[in-house]
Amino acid sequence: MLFSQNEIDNIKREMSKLKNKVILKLFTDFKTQENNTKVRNCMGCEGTYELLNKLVEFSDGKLMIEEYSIEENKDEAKKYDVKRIPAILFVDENGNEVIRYSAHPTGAEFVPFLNSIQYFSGVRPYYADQILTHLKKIDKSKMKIFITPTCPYCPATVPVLTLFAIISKGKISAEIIDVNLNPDLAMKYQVQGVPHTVVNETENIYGMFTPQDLLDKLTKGKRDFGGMYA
């Protein structure tokens, strides 16, 4: 069992908050055997598959998972430029990628992952409308946030970034990267502590940030101060 009974009860309660149906794309390296079973060999793939299927089980039909293999579904992997696994993609109704988890969402990564699923289903926190009102002031942006499963500050930061990506409907894309699974990327971006966020490959945000901080960053200090209080 992945979870204790108390954890299962809590997860079921959180999954019951999903507003609309969510379909996630999971990319692994599975190879289909002669008996139609699937064998996954990549670090974290099997655990990620099991975790997502538990969430499906607890979602009362609101969450579905589509699994693709970079070995057997190369066209789909090429379409979304998936080169690292496991990869969990949140894709909108038009087939556009909104969020990518280059991570196995366990430990401290688990709760923000649940938050991201909730937001993607249509759940909106109080500051979502303020993001919408500022979209015209935000340039198209790609953001990467580096995290670890033991980071104490990441659970409060990741959902801020993923909500911006969801609300922006394509203007902002977000990738959540586990530095333990992707040490080469951590080295490339000179990540020395987490959370570490990279904006459009050129700007960095070190440590935690609030919705207000991120809005200031993306609007280049031109946000409306009539709302969005901490």
Second form
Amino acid sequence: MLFSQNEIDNIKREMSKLKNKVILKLFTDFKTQENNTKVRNCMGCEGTYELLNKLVEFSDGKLMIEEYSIEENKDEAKKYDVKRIPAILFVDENGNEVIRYSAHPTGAEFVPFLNSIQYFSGVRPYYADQILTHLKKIDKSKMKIFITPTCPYCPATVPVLTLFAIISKGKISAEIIDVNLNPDLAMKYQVQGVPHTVVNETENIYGMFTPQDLLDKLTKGKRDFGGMYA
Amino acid sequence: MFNIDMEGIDLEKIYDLIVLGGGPTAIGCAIYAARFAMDVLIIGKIFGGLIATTHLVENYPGITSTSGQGLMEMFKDHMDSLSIPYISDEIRSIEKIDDYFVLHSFFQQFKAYTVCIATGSERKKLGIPGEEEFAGRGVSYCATCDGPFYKDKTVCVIGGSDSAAKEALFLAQNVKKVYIIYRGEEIRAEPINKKRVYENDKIEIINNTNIVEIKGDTKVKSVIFESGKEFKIDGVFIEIGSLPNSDLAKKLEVETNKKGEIKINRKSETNVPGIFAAGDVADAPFKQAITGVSEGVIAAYSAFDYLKQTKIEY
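Having displayed the form predicted on its own, please output the structure of the form predicted in complex with its partner chain.
Okay, now the whole complex, with that chain kicking things off.
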């Protein structure tokens, strides 16, 4: 069983908060069999598919999944430059990618993932106003965060990035990368600890950070305190 | 699962109690406050606190063995069952206005008649050359987070406490070799963990040794002992104790001791009426999850008692 009854109750409660419909694009390696069933072989693909479908079941029609195979739907994979699976893409109404999970969001990563779905559905995030105030001062940025499902600091850091991505409507994009599923990427970016965040392929943030820290980083210190502490 | 939006959070309301912190102490305090029918809100920087970074908890009565995260999952379930709101934020200052406190975070402000500071502690740093430079590139403060990156490598744990011993035991599951480098004569771990360390072939203790520098290129390559000897190593895990997160309290003129810990009495009261403190941030000599929970629970009761005396409707 994927979830205990207690977890199911909690998930149902959280899913009931969704405001608008959310469509997630899931990329796996499924192969359609003669009997029309789909077989997924990649590590994490079947698990991710099952997890997302459980969420769909609890969402009262608010969450939908579009599954694509990098084998059978090459055009869609090419369109979003998906080379790693499983990948979950949060795509806005114009087809622009806002968040990518190159990860199987289980363990400690599950709650932040659920939170991302909530924000994406229009739940107004706690930090929305301050981020919107500073958005003009922030350049278009690409953020990658490396995580593991057992890292205790990662669940506190991932939502900071996804929040910025959603509020900025993709001006800041976020990719969550599970080191266990993508060891080659971890090696490429010389990841030796998590969370490890790469900003625009050039800068690194080691360890946990708060929304305030990220605002400082992205506005290059020109953060406006809005008079709260003036 | 927490309040990720402002749902259920009334910024105009004056809460009976706001608990600051995300660890067991804060949650324990809030659970009792909720059961006293107090309007309670938790504001924490990281849910789980420092114990969530521990891979093994074997001394919490009723739970034979779990991880720090596992323990906090149970706390979370308990908190959820009482619908206690939790906000992930950091309070930067507190001021007293009339008979209540105003708590300022970077983004919002909150009001409460009483406050329990359970902000815990953070890992102490060595303060030596190379430590900051190689943070995240071979220097770590969390074996649970970063241990898996050192499979079949040689690492060291700096420190001689029970936490240091547990870090070494956790790391030994994956790495080739763990050296515990300790400045004292003999490590101070709980006897049960000390025995495990001594019996583990992968762990070796280097006593009476300080390290003065961490060296490397793109990542850590070695540490330098006080004697000048260079010791080759792939990773350095620093576990030399912690510092109380009491800056907020100091700004409010809450009394602290020389270590910066908040002075509390047996009712978890500080010198400032309406401000309580508990757990690692307070001045108890023995700091454990269970002692923190105990102080937090007492703080909840004391806050309840304080409100009964100061608020007419209580």
